[in-house]
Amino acid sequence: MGFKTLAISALGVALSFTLGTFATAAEKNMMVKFVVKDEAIAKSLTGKPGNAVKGRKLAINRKLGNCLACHVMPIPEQTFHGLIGPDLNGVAGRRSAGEVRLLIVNPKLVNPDTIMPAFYRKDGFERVMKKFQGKTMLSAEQVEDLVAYTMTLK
């Protein structure tokens, strides 16, 4: 199966992000080295795996990873599930905790394409807002929470 079905996200979820709410300023300017290899980072950003009840909130927190936007996910109490990118429930069956962690960090670096955004990449953007230079949308921690969310999902 190819990475661009699962990469696929709405623009809109770039868009309706409030960037100040992410990762305190210290963990923006202080992002951790990564390795990419076979599409997937393998080791954990922050050395430790992440929180899955923390994932879960951060994935339906509209001001956060807000992966609702795109993704259907197996979360009832939440309406108005997103279309356009990949239905993630079972993705932990389909996907290991390296490619997720890759997809969420920086998808472009699987699918140059895709309008999913990269959640913990501060650079290389264009006509970004001076307050949010510099800066990346989550967390290396929010990051792995999400990761063990997501891998939950089988």
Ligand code: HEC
Second form
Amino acid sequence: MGFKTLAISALGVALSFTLGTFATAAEKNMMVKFVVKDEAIAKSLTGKPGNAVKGRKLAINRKLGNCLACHVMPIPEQTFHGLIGPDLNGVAGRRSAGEVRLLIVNPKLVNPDTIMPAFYRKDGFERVMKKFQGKTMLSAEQVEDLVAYTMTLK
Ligand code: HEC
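Next block: the form predicted in complex with this ligand, after the form predicted alone:
The next block holds the full complex; its first chain is the one shown before.
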């Protein structure tokens, strides 16, 4: 193998290495940066308003939002509503979208003792199943859909 071929194959290795790193970074659930101020995250995590119809479905979905497990919500087609958290009927009248966003992202930043899960955080958990390690429970888009739905609860 001449010097030229060697250089070219070395370049090939370097290239596939970089591409490989990109692929794994994209597969991972990349977290959006956000600013917490006055117990709220004022800006949408996606830069766009969420979809309240999708948010309602997420609130019911036991594998995703599962908000109903702890909260009463105006979702009559579901029989089980948990009573651990406050009734969310009328919550839009007492909380701003920014406050609701922070509560969904990580309520521990408001109340360190709360049992409400942090839906947009990927470190500091105990006993995380391997397939969930390094991942947030919800995507930024799903958080925004839930904020949009919660703000319809007037
Ligand atoms: C494991 C139970 C649990 C789950 C699941 C849960 N919450 Fe909560 N939530 C609570 C508790 C308890 C509180 C009361 C605040 C505290 O503990 O500091 C609360 C408070 C809230 C509040 C503020 C209520 C108020 O009256 O001001 C909002 C809004 C809220 N949750 C939204 C949600 C949404 C949306 C979901 C689903 C993505 C969710 N919660 C899932 C337990 C839960």
